[in-house]
Every structure is written in C-alpha cells, then in structure tokens.
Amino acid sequence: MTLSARNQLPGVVKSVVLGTVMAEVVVDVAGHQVVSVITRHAVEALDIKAGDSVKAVIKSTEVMLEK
C-alpha cells in the first residue's frame, strides 16, 4: 500500500493491550516508543502481535514544541 503521508517510521510492536473497543500499540522505534490508540478492530484485522514489524504513519495538522 503507497501513501502520501512522508512521516513513516519503521519499527517493531513491543506490546499490544486490547480494550472493549480501543487498543494500544506501543511501537520501538529506533529505541523510543510510539504509543498509537486505534481501534480493537484494526488490530485484529491486522493482526498486529509483539515483535511484528510495523511503520507508524504520522499525518497531522499541528505539532507542538515546548522548551
């Protein structure tokens, strides 16, 4: 699958919590984590599982930086 979003990042699923509706997927990424919230749906579909390699897709309109 192609996708215009540029922000990808490889990684590999370090932990999967599946909620009633939502679940959490803690992705490694390059030694840091990305936590991503999606649906318990689309983690079954996928069958996304710890030690999968995934990328975590970023598309937003806004981030924001503070020092």
The other form holds:
Protein chains: 6
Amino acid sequence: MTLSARNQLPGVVKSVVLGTVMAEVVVDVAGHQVVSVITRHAVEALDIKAGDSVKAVIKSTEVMLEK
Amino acid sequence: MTLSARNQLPGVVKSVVLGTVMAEVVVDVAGHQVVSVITRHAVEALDIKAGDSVKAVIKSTEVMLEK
Amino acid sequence: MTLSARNQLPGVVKSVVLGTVMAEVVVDVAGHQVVSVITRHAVEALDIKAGDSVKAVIKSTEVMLEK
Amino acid sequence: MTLSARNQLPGVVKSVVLGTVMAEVVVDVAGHQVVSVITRHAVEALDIKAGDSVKAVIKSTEVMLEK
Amino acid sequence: MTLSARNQLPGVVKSVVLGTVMAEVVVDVAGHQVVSVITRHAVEALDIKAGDSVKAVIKSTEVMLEK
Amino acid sequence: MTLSARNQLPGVVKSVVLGTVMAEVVVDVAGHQVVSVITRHAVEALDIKAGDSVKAVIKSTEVMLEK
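Output the form predicted in complex with a further copy of the same chain next; the form predicted on its own has already been displayed.
And the full complex, kicking off with our chain again.
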C-alpha cells in the first residue's frame, strides 16, 4: 500500500529519548538533523534504535516555509 | 528571534502552484523533494517563486517515522 | 515497512472533490464518515476514487477528545 | 456551539496513561482502536477514565490516506 | 460536552474567502488577526460569515513559540 | 527571514512545566491563555521561562472554528 503523505525522507537514527508517553528520535537526513516526536509505544512497537535506517514521513500541510 | 520548531531544512524552490486559497510549493532539500502546502496569501506575502532559497520548517510533533 | 502512526482505520471511499491544489475525500469507516483533505496531486498519484478500499491514517497527536 | 472539525467519532475509553506533560488515551471506535495524545492537564480537566463515552475529534487536514 | 483542545480564543469574523475545497477565515481576536483554514464544506455547514462571533480552537501541540 | 505561518501572537510566559521529552508553556496573549506544547529540548535551547516576551506561532491549517 502507498501512503498519501508526500514527504518521505530516508535517514539514519542518531538517538532516542524515551519519556513516559512520548519519545524523541533524532534522524540524520542527508546531513540535516530531523527531530521526530512520536509515542513511546510506537518507538517500542517498531523497535527504533540508533543506527536504524528509517524514513521521516511528513504530511505536506505540516510544512511551513521561511524566506 | 528564534523559533522553537526544530526542523529547519534549507532548500531551493522548484515550483509553485497557486489555488484560490492554498498553494503548493515544491522544494529541493539536499536532493530530496519536500512539498509544502501553505496559503496562497503567504506565498504572495513572501513572494515565493522558483529559484528562491528557503527553509522548510516543521514542528517535531508532525514528523512520523517509517521503519 | 511499518509507519509509526497508530491510527490506521480501514474504510471505503464514498466521494472525491478535486480543487486546484487540495482534494477532499470522504471515507466510510465502520458506518462513520471520515473526511480527509490531502493534495490533489496525492489523490491523482494514488488514483483514489469512489469504491476504493483505503486506510485513514492519523498521527495520535492530532486526535482530540470531547467528553 | 458547533466545531468546524468534521471528524467526530463516538467511542469508549479503554485505557489512560499519564506522563508529566502528556497523556495517552486509547478509545474503541466501532471495534477499531483510536489513540489520542493530549495534555495530562486536559485529561484531568475532563476527568477522562476507562469506560467513559467520548468523541475522537480530528481536523480533516490531519487525515492521510493509504491505498 | 467539552473539547480537550485548550486554546479557545473568542473573536469576530472579518472575512471569508471560499475555494473549491478549502476556505480561509480571518478572525479578530482581541485586536490580533487569527487566520483559520478549514474546509469550504465546514464554512457552509456552520454558515460562517463576516460579523459572526466565533471561537478559534487550537490543539496545544500545534502551538510553537518564538523568542 | 520571514516565516509563512500567519498566526504570530505576542504574549508573556506565565508558567513552564518540563517533562522528560515534552514541555508545556502557558502564555498570556491579550488576556487570553494560550497553551503551547513543544519539546523540552526547545524550551531549554530558547531558555523559555516565566516573564519572557514570546510569540505564539500557529500554522493557519491548524486553526479550527467553533460557532
């Protein structure tokens, strides 16, 4: 199946911090740092850890521009 | 002033499509395509056009991961 | 690959309205109407049309509660 | 008063996990699990607990599709 | 019923622009301009027009800070 | 540089609560309470504390209306 979200950036997990409910995952995407905040449950379900190859997925309506 | 949003990815505008209310801007970020949907008003206020250097700005809570 | 978004609700597309930039897709999920607004480009890329089986995917941080 | 958000799905709370700032609430909607992440403060202000009848409310622009 | 969203700012509608799918509504909140982009369908269902008293409702996780 | 987000409301920080990953910041905007949930990391990087002058920044597509 294909997801409608048009931003799917491949990268490598650099670090994971787990809170009680949320977790913060830092991903290196082509030399840029991308920070993802998802549930701790999702991190555990996908077993996300430093060194993993992942995609950062972002709905287009969530992307602002600065010029 | 500094914005709390932790994802600020530098890129170059590739194309702009204007609707009545919304606009779609495609940005090249380190060889990856990033699509931003903002208001037409914002595109006009910032005079965003192909070739512009911009930053794609994304709040961390909007970034999902796929593994 | 598996997406971190924890809400993935199966349903059937009831209608599609295309604007210049955005599109509105109404999906029936277990008898409840779910409305999705995504880019027209995404609707065309996935060839979404009435009668299609799809999943409505929602990041947990986007779900409010009313009581 | 009526809210513009067009996704308002009735369900029953299955579980609540409280963090320091955020809380995770799992809701059963017509047999499907819906996960909501809201502030701990909101959970306490609405006194949300297992067994409660609630609505999961989602803005249409936050709903992606997978096909 | 009470909504979990903790930002509910009272104001007066200044203008409405309708697109095919989306609509832009400008609201005056205590002298500050607040712009809301919702579906055209929602604007029509709530019959939102200049002069109306409304509340701008925003989930806390959508609010960034600049300092 | 100018950000495309069209809601930029000036206010004063009233309180900050830090969790492991997330933080909740309450801001007074023209007498209205605005709650922002951002990462703890962002609060620390910007050194946000009670009494600070800040702007609450919100993308237009995140603003719902109630009438």
